[in-house]
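To begin, one chain is listed below as structure tokens, in the form predicted on its own.
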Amino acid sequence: MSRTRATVSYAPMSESFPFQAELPEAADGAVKIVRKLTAEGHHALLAGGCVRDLLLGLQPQDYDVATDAPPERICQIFRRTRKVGAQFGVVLVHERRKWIEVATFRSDGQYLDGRRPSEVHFCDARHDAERRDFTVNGMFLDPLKRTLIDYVGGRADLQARLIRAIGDPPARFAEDHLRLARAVRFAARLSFEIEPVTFAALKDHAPKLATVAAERVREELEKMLTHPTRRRAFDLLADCGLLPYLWEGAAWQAEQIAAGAVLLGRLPEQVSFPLAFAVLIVDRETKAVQEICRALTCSNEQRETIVWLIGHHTDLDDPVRISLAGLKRLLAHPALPDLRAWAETRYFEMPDEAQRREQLDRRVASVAPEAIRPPPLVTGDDLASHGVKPGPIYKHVLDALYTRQLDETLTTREAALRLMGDLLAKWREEHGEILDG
């Protein structure tokens, strides 16, 4: 990759308008990155998600600074940096107990993989702007001159509501491909439409995900699954035709995007993604499941968490039936949570609906936390003191053993060994020798 070193002079501002909103303590490191840029004869501004953020009065994740500055200057300024894309012109800076991401202004090469420019440019704000994706993302704020810089027509699409690619729509999508399901993201997230020629764009391009690395398309996918609007994102994705694109192999009928729009619409605010995503695939078997898990490379704790969801994902639709043992093994369950969460979503559909929920409440708080997991009274070393060859045997025993100590029918060791007795005697009778020698 080659890229420019020289700075460019500054290019006169289209439009500029004045920011008088104050701005949230969050921002004082990227403010005191600006200004410390500027005293060294540097022009530095607030840029891209930040900017629009503050713009609709929200809150930003976080803050990001845009610098003719380059990589090697930003660290000669700044005592504590890392260069995590110097080839791209980003630098972490450490300011405020943050590390903020210091760019330089650039404008980009060809796109040959459909993820990155085979070379960079370093520029002026104005070509920095024209490279960005959409035009609510490519404003610029100077937080010292309280100054919105905006290149792009982005504060206009602001205040329409309107997700619009930056220049000519097609040629943003075939740059980067992900940008076609950061569009859906954006336009849920900010409840915005997507502009008509854009949405063309992106209907035509929608293919193109496929060419996209699974971590970043989940990526995406937690990001919209994991925010209110995830109903909404939802749609956009099957409106724009992306559901088939998410991951390899992706299949979906038309019930199934109906059913999992309307369970996705109510789920709780906040979830976590593998209960959204459960619900999304709750009708797949188990090995499909397990295939779209590592097709969009979710971390094994995840995969395991949204297959034993969609396993339970009816154990507390009647919460009076579920035995005793049962609920306690739900409740020893780090997902407890979510999967309560999932049944209530069903609980929705029922006329008894608040029964069921006070119910659930009381079978909970019925169980005394030290009495969910409590030790077992017979273990494995029993067995094997008892000359029990290791097998199927050992799961069979202890697992019948351990059913009936949480169901509480089942209290003593005494009475443990004497019913591990009569469980190693009928398997004997139905399998044959059980005993080592």
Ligand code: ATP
Second form
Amino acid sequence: MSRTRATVSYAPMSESFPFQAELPEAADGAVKIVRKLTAEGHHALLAGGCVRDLLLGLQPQDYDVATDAPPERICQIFRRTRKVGAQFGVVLVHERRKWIEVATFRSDGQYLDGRRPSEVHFCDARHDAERRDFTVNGMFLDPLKRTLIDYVGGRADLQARLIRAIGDPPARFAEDHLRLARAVRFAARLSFEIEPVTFAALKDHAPKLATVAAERVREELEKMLTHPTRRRAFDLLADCGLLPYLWEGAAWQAEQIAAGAVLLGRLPEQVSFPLAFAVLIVDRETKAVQEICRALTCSNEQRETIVWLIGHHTDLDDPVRISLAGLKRLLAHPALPDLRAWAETRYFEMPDEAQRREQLDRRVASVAPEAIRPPPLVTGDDLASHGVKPGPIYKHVLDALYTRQLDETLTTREAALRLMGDLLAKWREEHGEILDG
Ligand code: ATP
Ligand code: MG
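Now show me the form predicted together with the ligand, since the one above was the form predicted on its own.
Expanding to the full complex; the earlier chain stays at the top.
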């Protein structure tokens, strides 16, 4: 488990403007598209995030192409295409078993809704660079001539490790509010600082994040929190004043922010979004947690996992004392690895950390896989065949029996049926008649 703040290390950047390094094989499809467009008389380049990552010696997630060919031309030139955002000049081209984004150089018209331009104009590479968000995201690479094309000072900012808005930072955040979260995400992910004027504009515009669709904000938050640099992302969200605008009604006390940052810093490098998010909202009521998840448009599965993790996050604190049934119920849950990771970050604060870790390993190893979820000795059918009326008694009796079965104090069906009889009698004493008719 990593306990230090995660940082990113870079391969040395090529010093000369011509781009010397071999392109990874993953770039083949995009390079093939560039070659074809060029052969057809067009200007075509690799663009944006892939150029940034290549210069940093990181593995790009995908390779995007930008070109002066308009969408209709792109569709004529390539056999398999899909228009995804033709009004913004974006076409997907199928090459080397992948769909690759090919976008026509464009400049954005006016932004009216704080998210999308009302219209776009096709233009040249320079103007296309200027509509991009941050200088490090605004570069092009000509993979045929092996040159870097940098109209926005992206290379200098990569070297200085700075996230800087292209053009006038306040204006750029004002036109598209999602950039507020993107600035934080890239700064954290790359371990860059945010350039001071950009940072000031970010702070000024922070409340505008509230106008961005919850889904988009959640996607950004997911990317930030699942990356090893999640602690830095959270610190930046706090410093920029974005935390109160992550979801409708978001409220953070200073202690919650401080505690959240510490917990995030202790998580292992690879964690799920539900775990990373759960540690941030652990001290809130279940109902509030559910409301937060709804406001962020989390999936049902995410919401249930977050609620479960928070509800059980202390269960493994003392691995010796948890009951066998309790342990098996945790082992049966798909989010157990997350719960364990959380438990281990809690041991970190305890004096006998290593011992607890060992005890947990031993307890978990002592449960045979087939013993985790045995078929119940007694089911609802048994209650029904005894004429028990439907109602809360079913859950009460079946849960009690299954707990004893998991604890291995109840091992035969006969014993289970006897105990069922006792439990029914006790319930009748306390709650009255339970039989049908
Ligand atoms: P990642 O590795 O996370 O995909 P990326 O830089 O490729 O990072 P994308 O969201 O895939 O980011 O966008 C591709 C490029 O499009 C960016 O590098 C940037 O040039 C431009 N871009 C994306 N979103 C915006 C935006 N909201 N405003 C301006 N330019 C943007
Ligand atoms: Mg991308």
